[in-house]
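Only one chain comes next, encoded as structure tokens, the form predicted alone.
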Amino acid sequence: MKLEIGNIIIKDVKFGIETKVDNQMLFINRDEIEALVLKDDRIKGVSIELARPGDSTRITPVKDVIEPRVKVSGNGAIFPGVISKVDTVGSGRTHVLKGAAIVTCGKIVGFQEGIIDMSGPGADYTPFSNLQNVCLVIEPIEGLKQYEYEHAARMAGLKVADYVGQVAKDLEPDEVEVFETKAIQEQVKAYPELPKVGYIYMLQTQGLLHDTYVYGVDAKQIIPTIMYPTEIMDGAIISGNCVSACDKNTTYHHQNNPIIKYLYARHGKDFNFTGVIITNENVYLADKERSSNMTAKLSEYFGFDGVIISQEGFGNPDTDLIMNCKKIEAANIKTVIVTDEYAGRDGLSQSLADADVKADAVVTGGNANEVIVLPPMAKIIGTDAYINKVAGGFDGSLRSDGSIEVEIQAITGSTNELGFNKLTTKSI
């Protein structure tokens, strides 16, 4: 598959009489979007609010973050199987507001959403503080159970990126990025002196609220399968859980997979970029093993020399992390693990809960129990009431000021273990 991403520039946003881009300048019509979204019966109210890089603001619970896409040509839509239908993506064109999001946000259901500030010490910590970001805080209707609430957030937040996508169709892109993976055999013709490299891509599918769809699927109902790179990068992966904020995966996240974007980079340089496996994480045993098992069994069948497995969440993913690991291993194919830790606030714990002597070749997203103090932000985006029990925060984080003492895994992305971040952890 040979896909073509245009990228329009976003430099800033604004509220507009209609939804357009003007000059890298995002136009927003706050009455359709809004009116869009209140289509669902589930949805009572909703507030359409933006936020800049370097404003004082703070956009808190974040559920999901998304970036507005539209197929140009080829075959499918945007997001196949969810607002589309199903057809297989990652082939023609398609164009993006790059720079640009929308951002879910509203009550809590949980204890696991996160804070994106947008300037101070905290927004280095997040990559969507670099983003001009148009927020729905969404208020469900009285009584509405919360699977119930988190789809019609998740549904609203993809409805409006694809709404907004949309003027992206006739645009002339800023500059076209071209990706391609040929079928299996012919990729492997394509560069015989290099060693054949996979990508192992593991969903976070632990249920209640600990999901992830493919082509709209809940991917805990499936097995391991193969998937062409281009497909991941043309929105057939999308969010819907509800892990710590620091290391879930969210739709951005993978519309933007670093690690694809690595192996592309290198590709035909350093290696030959074979290509994807997506794979669950369990909560039974039994489960772990047949995934585990399969994964490996596909590795084996690509051919892969070294592969690649990412993770997401922490705790009982390590189990099914380094099941993979092993399993790859002893089928004499090296492999680089991706993840974070979870060491204490002094970093002398245990990083993960399952360990093994074949995982020792690791890159590490930080240790999500570091602890920051976040200033007092002019202006709150949804509500910061919850903090006090958010993952990462205890009784007496918020403070009297509107400051915050938390640990980083409160605030969105901030170890997230695709790479996509600013941190790493060293051995002392």
Partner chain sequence: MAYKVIHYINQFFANIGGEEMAHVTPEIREGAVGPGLGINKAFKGEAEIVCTVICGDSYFNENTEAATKEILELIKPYEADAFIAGPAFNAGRYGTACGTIAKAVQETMHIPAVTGMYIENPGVDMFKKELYIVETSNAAVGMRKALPKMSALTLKLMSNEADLDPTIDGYIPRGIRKNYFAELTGAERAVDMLVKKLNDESYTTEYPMPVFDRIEPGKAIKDLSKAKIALVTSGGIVPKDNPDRIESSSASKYGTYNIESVLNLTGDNYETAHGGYDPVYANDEPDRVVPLDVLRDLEKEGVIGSIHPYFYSTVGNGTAVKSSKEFSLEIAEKLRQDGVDAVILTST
Given for the second form:
Amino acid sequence: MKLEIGNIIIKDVKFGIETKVDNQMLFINRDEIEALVLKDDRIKGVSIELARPGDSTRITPVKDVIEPRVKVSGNGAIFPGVISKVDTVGSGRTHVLKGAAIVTCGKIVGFQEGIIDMSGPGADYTPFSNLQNVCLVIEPIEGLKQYEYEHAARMAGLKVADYVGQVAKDLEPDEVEVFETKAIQEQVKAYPELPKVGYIYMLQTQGLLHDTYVYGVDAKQIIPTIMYPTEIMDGAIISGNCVSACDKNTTYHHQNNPIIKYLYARHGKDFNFTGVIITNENVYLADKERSSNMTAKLSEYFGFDGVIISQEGFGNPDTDLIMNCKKIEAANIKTVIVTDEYAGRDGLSQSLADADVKADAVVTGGNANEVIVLPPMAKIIGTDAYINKVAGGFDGSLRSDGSIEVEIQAITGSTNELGFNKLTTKSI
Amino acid sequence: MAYKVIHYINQFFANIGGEEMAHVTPEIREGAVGPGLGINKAFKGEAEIVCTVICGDSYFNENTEAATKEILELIKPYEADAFIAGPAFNAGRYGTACGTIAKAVQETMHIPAVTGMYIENPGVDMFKKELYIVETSNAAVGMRKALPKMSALTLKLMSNEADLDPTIDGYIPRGIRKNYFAELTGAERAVDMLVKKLNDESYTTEYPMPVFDRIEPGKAIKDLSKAKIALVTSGGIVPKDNPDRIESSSASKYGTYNIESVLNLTGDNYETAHGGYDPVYANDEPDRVVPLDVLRDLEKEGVIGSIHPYFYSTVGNGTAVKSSKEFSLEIAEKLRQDGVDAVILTST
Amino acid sequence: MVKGIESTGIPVAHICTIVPISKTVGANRIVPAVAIPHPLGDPKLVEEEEYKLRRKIVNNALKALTTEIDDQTVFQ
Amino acid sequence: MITVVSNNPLVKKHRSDIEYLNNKDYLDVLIRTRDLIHQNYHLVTHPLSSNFLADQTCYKTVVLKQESSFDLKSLEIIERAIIMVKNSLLTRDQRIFEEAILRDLQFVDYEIIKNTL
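What's the form predicted together with the partner chain like, now that we've got the form predicted alone?
The next block holds the full complex; its first chain is the one shown before.
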């Protein structure tokens, strides 16, 4: 499978009479987008607002972040199995509005969703402070059930991303990147002298509000399976996840998985990147055993010499992570795991809920419990009335002057376990 | 103006004498003594040792509380900016003394304290979380290397240089996890690490898994009939009504109970504080957890020499080892001082 | 606990129900016991029999303490 | 035989034959779970289901199954969970949740384990 990603660089965003890109400026027609979102009769109102890097703006509570894209050629369309037909994606050409994002906000349940600060110290912790964000603050109709609300908000974000992405269809990209992974035998033959490397992609699937969808299927129900890396780059996986802002993978993270990106960067030089195994993180121990057995078996079956395993979330997924690591190491395959830590505010507590000596190569995205003070912002997109209910916030965290004292786990993407950021932790 | 520093050493490094002089009580001398001269040299005028406090290792360890108080009184008038203890290398009691006094100074005088020890010195485990302990070699031959490191770290702490790093500043990591921004993203670091691992090159994990390090097995007892054996349990057996209020799960303390005149533990006088299992069997017959009845018989028959007059009890559960570590060292030290030859430890 | 005591050089016989846990906590001389609620007894037995059982386990522990070992050893 | 240990009134509402720890907290549920594991119960669901520790929710439901033998893995998991939850309580102030939030927390806890009930 060969995928061309054409990046159309976006450096600013503005409302305009037409949704279009002009000279790296993204114009958004507010009315059209509002009408699109309100087609869903579960949504009572939506307010569309823009947030640019450096603005004195706080976006909260953030549910998902999505990169606007369009399929130019090749099989399928954007978000297959969810808002378009369930076709296999990952080949042909896809155009990306690089530097722009759709951010959905809403109080789905009274806690959990995160904070994006566009400037100040908090901005350093979230990659989304660097993007031109089109924010949708979604208000549900009276009495809408949480799952319905989550679903409505999820769909609204994806539909708007698709809609905005359309404008890139006929544009000339500023840069084109090409990624290719061949069918397994061919791929192995391509670099017979290099070690074969795979990627074990763990997806949060605990249940309501903790779900991830693969081609529209709730990943809780899958048995681990193999995918071409380009399928993931092309929108096959989306987030339905509201939990722990710091280490959930938003749809943007899935679209731009950095582990896939850097595995490709050294593919053919240091190793032969031959495939991705996706797996889940369920609450049943039997599922954990089954899924980790499968990842180990598939890793062996595909002849991997080494794998990177990434986690999503914390707590019980630590058990999945360690099971995957142990079983794959037991098959004589070298592992590197990517996680984050909950070492307490003082940094002195046990960081993970599971551990094993076999996990001897760990990359960490930081201690999510570290406390930060976020200064007041001139503009709040969404509402900060729920700040002290956000995971990582605590009573009294919203101060009267509008500043917030929170653990960085309240910041969207701060301790991402795909290695999206530079944040990490050391023992001192 | 140069910073003022107080230095703590034991009787040996003060040239008073070895083990035979370990009982000497705290005294203070103006200026630097022994290793302090080397520290002063390494300070290069930026700081100076204003006084040296000396205490015998036995005196300190046998009268910890009193000794700590005396020393704090002695050094108070000097209004120092920092405190250095040792280095103690691999000397266990000296290490404990250095750690104890340095911690006390840090807490009561609010000035930074630095000490130095060999990684296996028991003082390391006891104090590394609270103190900056410079890693030294296991014997005094490492003095020349240790002193500049300790001096540099002390200077850094006094000038409030916040960003300390054990790999640069040479101290034993305190186990505090601290965030920072790395040069590369996590994904790049992960791919780098994988390449190194595939090529069998060395790499550094960013989160070392907590491992249970091994301890050398104690030497076997030669003559059982002369051995003094102590009973210790994590099964929570305590005198009726749990006088020390040992918690029912992962207890934070332990009890010491005299059994000199006790022949066996009965349900009338003893019970379990353990909340992790059905307590009926242990309450009915506490010997089922602490086998004093059998051990008394073996003592009478001369199979073993004697039973230590105290047994130690706490509530531990299997994997939660960390919480018990601190007091297990305390129990261990008492057992050692009382000349116990072997321990039977029972767990549920 | 085991490690704390043994770090002073005093040999420890660890009588415990769950041998794997004893191994992870770093015990060197491990003596398996009966069951969690009654490691050194068995309420199903009559008193004499139970005493014998307990004595057997204690003797096992004494054997462990008099045996020189290099590595973790389970004394069955 | 499935045993459900819970302090969540919503779980109690949907299934009456559970071991309901009325007015007990998250940690109490884990400790009761551990006690059952010592009596040969095996964990069916992970005790840290949902991404909350005890500073973020007060409800916890754990599903166990009685077996004839002791399960070391279940014990290891519960012991580690207890350590983590204790730590999460240690460094933070006690949180007081509003009624609406409590309902959400009950709902999420219930949703996650409802398939086993």
